[in-house]
Amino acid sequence: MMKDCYINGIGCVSAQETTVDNDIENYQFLTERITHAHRPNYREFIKPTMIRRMSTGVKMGVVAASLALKEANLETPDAIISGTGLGCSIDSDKFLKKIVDNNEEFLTPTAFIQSTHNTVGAQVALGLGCNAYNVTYVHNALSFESAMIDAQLLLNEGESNVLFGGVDELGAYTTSLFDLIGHIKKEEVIENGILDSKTKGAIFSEGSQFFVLGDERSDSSYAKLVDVAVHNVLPKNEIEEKLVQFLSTNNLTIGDIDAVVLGTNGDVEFDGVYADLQESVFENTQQIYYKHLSGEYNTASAFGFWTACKILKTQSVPTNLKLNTVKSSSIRNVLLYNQYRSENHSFTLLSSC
Amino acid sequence: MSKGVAITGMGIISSIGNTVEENFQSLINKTPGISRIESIDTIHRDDIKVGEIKTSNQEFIQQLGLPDSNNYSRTALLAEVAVLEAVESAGIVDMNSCKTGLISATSVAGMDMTEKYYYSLFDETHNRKYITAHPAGDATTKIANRLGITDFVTTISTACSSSANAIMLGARMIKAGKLDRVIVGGADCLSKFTINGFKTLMILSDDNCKPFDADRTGLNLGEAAAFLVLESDEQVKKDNKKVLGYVSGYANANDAFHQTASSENGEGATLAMKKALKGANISADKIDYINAHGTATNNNDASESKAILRVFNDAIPSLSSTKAYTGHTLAAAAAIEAVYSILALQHATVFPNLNFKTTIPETNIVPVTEVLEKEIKHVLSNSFGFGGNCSTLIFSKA
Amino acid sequence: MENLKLELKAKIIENLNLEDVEVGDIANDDALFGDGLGLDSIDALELIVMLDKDYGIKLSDPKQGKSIFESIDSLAAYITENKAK
């Protein structure tokens, strides 16, 4: 029997402006093929002596983490767990370019030491002086979910408050590589949103979302994290079966799901699996998407998770997230389903608390 | 009472051997795998020594029976060689006979190919296949697909302690009943990226590295992969499996001192060792052998020595760093040293700390310098990384 | 010498990304490390590369940097004495 786990604080930095209430209703559809994060005032959160070496991803991570901790009224967590598909791409790209362009001469260490995948977790720990458990997951579009699974496991092993989250940044060279092989949409402007694009590729962006998972409900609680299941590969014809199985291990059926949050990203080649579910098992379920607001990145599902937390707490679904017109009178159980390019499938179940 | 999580198989490839047996022979014959670099074209060729595996990518591709169209990075090739040996040694016939997961670790990932084709990727379409081999999760997915593991598959990257955390998570998943069997380990190949990175930190030795020596001159980089098969007690019983040893303790702590340097008094390392002992429910005096992180940098060996003194006081068990054999294999280091720890348990042998002459005066720790046969019940293995990541594993006799 | 000192201050600010510091904020005898400007061991490695790249001076042992990088005064004096290009 898994222990009850509560989301007691959330923090988000994304392509959308970070404001005090972060009202999703005010968020704009992204219209460009690549959108950089909207920078919050980093200096409000990070000491000047630390900020000078930080790339965008590290800064976003530190801000999202500190927002989540503040909301949960927690100074030092019992663990810091990060997920990042591509790690610190900006410094990695910078150091690699220097190696190639300068033929290995006159290289300096700063970009290298900031380039390791675990830099965000390390800098959060350093900022807090936190000696606790610290791990970074780097498994493509399952990075955030891996962090979440570890966080839930730690709580069941007896820890009380765990900070976990996802972060990915746009490194210029790495992004150009994915552009080269068609993972990014070719059109300069996405006129009517990703759903109407009917083209290959996704719109790319960057961001970081962190969460405090606690073993006690508090005034700041958003939701209960019930369960997470991952399938690194999952044949198309088994998705529905695995989904039903996942719900049944949690004593639920499709009918118990009040809203489903889908990782639809507008890629005509890979969105079919979502469409199939939308038209079949979830036909009568309220359907939600978010990657038109966050853009695609390996840990974009953390943005989806963040929206789900807000929906459960406010008991309302912002209009700009809706995929259909089905409405639920109250929102108790929310299921998230994400995959990327038909790999890295994940089911995450949240409930109201 | 449970002895810990059972280890039923292991596989390894390093500069001292392409199999577990070859590695063992090199260890007891005091044959290091440190040489000048041959496979990578670098201007530092004559300034550094490395633990390089002398088998070429092409030879690995043949050995593994991969098609010419494959897009394996060297990291993935090494990982697959080691993982296949581990699975074979565990005698796994049907991968899906029970709930099986895969947790791998890497820091270099597909960087070897990205740096090689940095600009040519844009002009020559045939090299673009390596783009999707760049992310850290790629090698893991390749070996998962080869083994037919479809569900719980993940990758950890905490710099030089990465595979310790993969082993730790695997053991925790088994204990929690989330998995019945899990393959855990890590892989990293040599790359210009890491060679130049460590070069800028001025911690690469131009000679054979000398762990725990007062006159140590820095580390040798290496490349390797190693994997363990962990199984639940029920699974071991059901399949009547031979147990090689147990993962009996594990802990992860953060030094929270500096992005790359370890604190002077080894705070993170001390916490990790103490927590691992507590988890294993044994006192420090029960440890018969410490396989130290011992990279032979000034900073690591001084800090790790302090931490060991803090945990073991005056009663330091037999201690050695095997990095003078293999070089520092980064994300693979903890996994290959896990294999060495299990070999130490199985053969009742402490492997020597090569190249040691002079004791560090401040800490006065004297490592074992000759092959030492003695009864070993518990081995403690340390792995520390950039970002303050400190992990300790304890392995116990079957 | 005074020009060199100004040049060094500008380079340090740029290379080490000292966003809030201006040339006028650094006195010639201010301590660059520790309580002064607050530089650390990674900055020392950055400065070693700067010495090599911009002034042709190679330091093989990072420990040598300790006295050289004490202040702008000491750094300028060392460069003037050992400059190769």
Partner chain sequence: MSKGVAITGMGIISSIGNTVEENFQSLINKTPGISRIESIDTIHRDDIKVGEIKTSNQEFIQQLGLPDSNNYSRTALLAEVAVLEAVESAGIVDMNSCKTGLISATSVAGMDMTEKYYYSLFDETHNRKYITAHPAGDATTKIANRLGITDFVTTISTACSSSANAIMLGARMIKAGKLDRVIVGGADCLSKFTINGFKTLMILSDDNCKPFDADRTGLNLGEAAAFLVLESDEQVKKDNKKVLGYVSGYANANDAFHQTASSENGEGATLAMKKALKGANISADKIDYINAHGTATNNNDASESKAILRVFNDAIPSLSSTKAYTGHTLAAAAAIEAVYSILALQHATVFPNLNFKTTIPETNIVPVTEVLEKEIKHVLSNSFGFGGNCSTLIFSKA
The other form holds:
Amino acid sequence: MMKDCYINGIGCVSAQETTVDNDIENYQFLTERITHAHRPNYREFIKPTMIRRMSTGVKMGVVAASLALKEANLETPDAIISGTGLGCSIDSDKFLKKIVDNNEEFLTPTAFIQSTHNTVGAQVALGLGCNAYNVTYVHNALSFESAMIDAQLLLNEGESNVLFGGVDELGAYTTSLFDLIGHIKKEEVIENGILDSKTKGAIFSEGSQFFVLGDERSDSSYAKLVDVAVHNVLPKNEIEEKLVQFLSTNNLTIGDIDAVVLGTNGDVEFDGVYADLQESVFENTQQIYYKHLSGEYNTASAFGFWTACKILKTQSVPTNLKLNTVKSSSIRNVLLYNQYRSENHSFTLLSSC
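Follow the form predicted together with its partner chain with the form predicted alone, if you could.
So it's only the chain below, everything else dropped.
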């Protein structure tokens, strides 16, 4: 029997001004095929002498973690767990370029040291003076969910507060490779939003979302984390079965879900996975999407999780998130489903607290 786990603090850096504007209703649809995150005032969170040594991903992670800890009124967590698909790709690109340019000779280690995937978690810990458990998961589009599962397990082993989250940044060279293989939309401007874009690829972006998971409910609590399930490979004809099975494990049915948060990203080749569910089991369920506001990146599902937490706390769904016209009188159970290019499927269940 899993212990109750509460989301007691959230922090977000994204393509929207999420560090200063908490009203999702004000967020604008992304229109550029490659959209960088909105840069907060890093000096409010990081010492100026440290900022210049940090890559974009590290700075975003530190800010998101700081915001989550502040909301939870927590100085030092019992553990720090990060998820990232590509880590500090900008510094990775720099180091690999130097290997080629210098013919594999006379290399300085700085870019290599700063390019490792656990740099974000390490910098958060250094800033807090936290010597506790610190792990980074690198599982592609399941990186954030892997961190969340570990956080939940740690609470069940006796820890009280765990800081966990996801972060990914846009590196120019790495992004060009994704563009080359068709993972990014070709049109320069997506004028009417991703739902009207009938082309392959997604809008690529970056961001970081961190959360404080606690074993006790507090005044700052957003939601209760009930369960998480992941599947690296899941045939299309088995998705509905696994979804129903996941809910049944938690003594719920489709009818008990008040809102479903889907990872729809506008890729005409793979969004059919979501459309099938929308037109079948979720036909009478309130449907929500978010990647038109966040863009796509390996840990973009963390933005969806952040969105779901806000919806559960406010008990309202902003109009710019709605996929259909179904409404719920109250929002008690929220299911999140995400997949990327028909792989790395995840089901996450949140409830009101």
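Numbering follows the first chain given and starts at 1. We call the rigid core whatever largest set of C-alpha positions still superposes within 1.5 Å between the two forms. Because the structure is predicted, anything quoted here is derived from the model rather than measured.
- After superposition on the rigid core, the Cα of T19 moves by 2 Å or more between the two forms.
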